[in-house]
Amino acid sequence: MTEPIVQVSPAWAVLAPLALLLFALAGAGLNGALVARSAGRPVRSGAGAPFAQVARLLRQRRQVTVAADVLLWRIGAGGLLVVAILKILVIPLGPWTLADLDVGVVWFNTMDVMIWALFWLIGWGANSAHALVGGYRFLSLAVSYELPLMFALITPAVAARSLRVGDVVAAQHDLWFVIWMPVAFVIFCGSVIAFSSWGPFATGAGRDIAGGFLADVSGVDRLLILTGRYAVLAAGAAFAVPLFLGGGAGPLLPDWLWTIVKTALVLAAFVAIRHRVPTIRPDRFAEVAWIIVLPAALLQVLVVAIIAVGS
């Protein structure tokens, strides 16, 4: 039986920054260890690779393009990381939350809207061809992300009647989320690996347009973009477990250590997908995502809302 949810001090927000970092940087180790041993590296070393990485970044200097929009630049080079902390505000860890807002699924969801705007600003920043290329290639596929993953959230608030992330957890006393809507969360999943820019969903950054709008991006800025996009997978990962794995229910350990489980799992599946499926071409997407996934992700949601109204 998991614990009710209860909102903490807000001084423990300090840590929060920490924890997500952390995990971030294990996702950056997973897929350095993925890299080595396709090319048939020591795992070990590609474990490592995110070190030297950070210190190499951190050693470079900021590349200059010509008339770019520094300022604008700036903040979406920030930006990411900034969101991936304001999402995690309402994601409880065992029995604690920093927020435990009555629109907590709203709140998640609004932050992954600012990140339409993020991407775009990287690519316009720059004031380069490539880079406007990616941010808008990324905009144009938003909203074929953002309107399933919107519906995929609207499931389990249904079924728990309540937007409060700690009602959602606690509907699933008796039965996770995933066992009864598993189109729901396979399309919360998949939307979430697009919102990082990941894997097959990395068209904004890829190679046809020479790295879109991680073109001119070097030094510090790219660190805080290439952390940024992990820090989001990994609170994407994170809000799957309230969301439709029972939060901190399990048996033996302690609710909090079960959350950081599930999340370590989840979060380790989302890494692995860019290691095994091919990146979507973006006409092709958008014609599955208005076709295929967005009638599937309705009819999931009228499914449940039958269900809790006959409940």
Given for the second form:
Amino acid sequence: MTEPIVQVSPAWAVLAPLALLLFALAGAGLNGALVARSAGRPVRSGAGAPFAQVARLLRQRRQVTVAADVLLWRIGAGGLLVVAILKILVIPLGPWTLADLDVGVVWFNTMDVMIWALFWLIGWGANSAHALVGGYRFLSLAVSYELPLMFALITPAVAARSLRVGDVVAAQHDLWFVIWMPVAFVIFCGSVIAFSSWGPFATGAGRDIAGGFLADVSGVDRLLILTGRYAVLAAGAAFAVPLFLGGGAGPLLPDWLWTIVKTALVLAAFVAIRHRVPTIRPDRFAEVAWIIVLPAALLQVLVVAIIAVGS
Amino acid sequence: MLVDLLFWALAFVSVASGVAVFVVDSMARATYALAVSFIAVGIMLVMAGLEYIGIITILMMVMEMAIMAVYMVMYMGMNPALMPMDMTHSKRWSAVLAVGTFVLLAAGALLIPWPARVGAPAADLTASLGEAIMGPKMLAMLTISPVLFATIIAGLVIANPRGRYDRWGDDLKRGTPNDPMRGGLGR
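Following the display of the form predicted on its own, present the structure of the form predicted together with the partner chain.
Whole complex next, starting from this chain.
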């Protein structure tokens, strides 16, 4: 029961950040619950932990470092949430989308590149060694995340012969892309997690460098960064749905509800992976990315391109 | 009307942040001021109907600026880029050159007898722009690009301080390469 995707009035854009924040909150709640469970505390208290955290950070006084570059620091802290909101503009919710861009896939990719700058700016702004190391750690691996992601993103676009997200959804009418391009799907998921500096890729904020780019942020700034991280993760999970999981397609439920259900499931998997997979050593990851992941992504594009041309 | 206003606002932002590159006293700020300028230009390209080129401009330029900041800080070793510093040098000559170039280009833009528009804009502007730029020169580009690519590879091979002979020994017979830090695959 997939319907053609239509662009809705920009007035609905007010709801998009709200929905994104709810997803971010749900992600944080799940993370809290998983942390509580592994620590043997009641799961419910863990799930409510984000609320306590928000209240605490809103009241916390801002820590100040000497000669901080406050302008760039604030841009970095606030930017993550903005980028996540801009990302979801091109993601169709069932039959509706806010911006039916011709080049929606490239738009998403561009917003990912913004994150390169933002995490580095957070690290730079504090004018402290650990934060700077964290920022550099993220940025130095960003190419290793980005190139496989780019090829993972164009794989569905090649199959759909269009960079428009609506066309990519329509092309999955018969068969979801995740089934015949699983490698691209896995690489996409990995890159989304990496660009959120989350789970196995969270070394930019690692404990071994005293929290990295999170070391010196406090109060509202910290709240914005942590929320922005979950929001970027949620936006990536939401983009996996039109790209690989058939958009709003599904039995019984309406299209928009299926989009939400699928996004929630992918986001839950992203959050849970943090508690299942060990941290990946940043000094060793580049070689793996360039020698295994990138050729795998290229091979996947090749296979898909041959099938797309042949059919 | 609104579109005109947005266009002029973006034009102002792009020029103002371009000026900021030379006014600010920090490497990071100069770099990201330039990034802001490019973002404004990219949005203006989107407004001109060149969606793909506009968005790809933003993508490439933000990526380049992020990397450039790292290199600028890295290579500014003797003059610590972590401290406030002046972003300009050879001030008098660069001012003369900049003003001269501006006057020349602006005079050209204002004085040239622009032809009146004939026909309507193409349906797919990006494709027709590509055709206009590349169409008649495709053969030349096809010849030049392999040469350029080979030059880049050759330059890297020559400049790379840790090439295969350093890593695997003069007769390439070393079992494991002699690397200061081993990669994730144990190579």
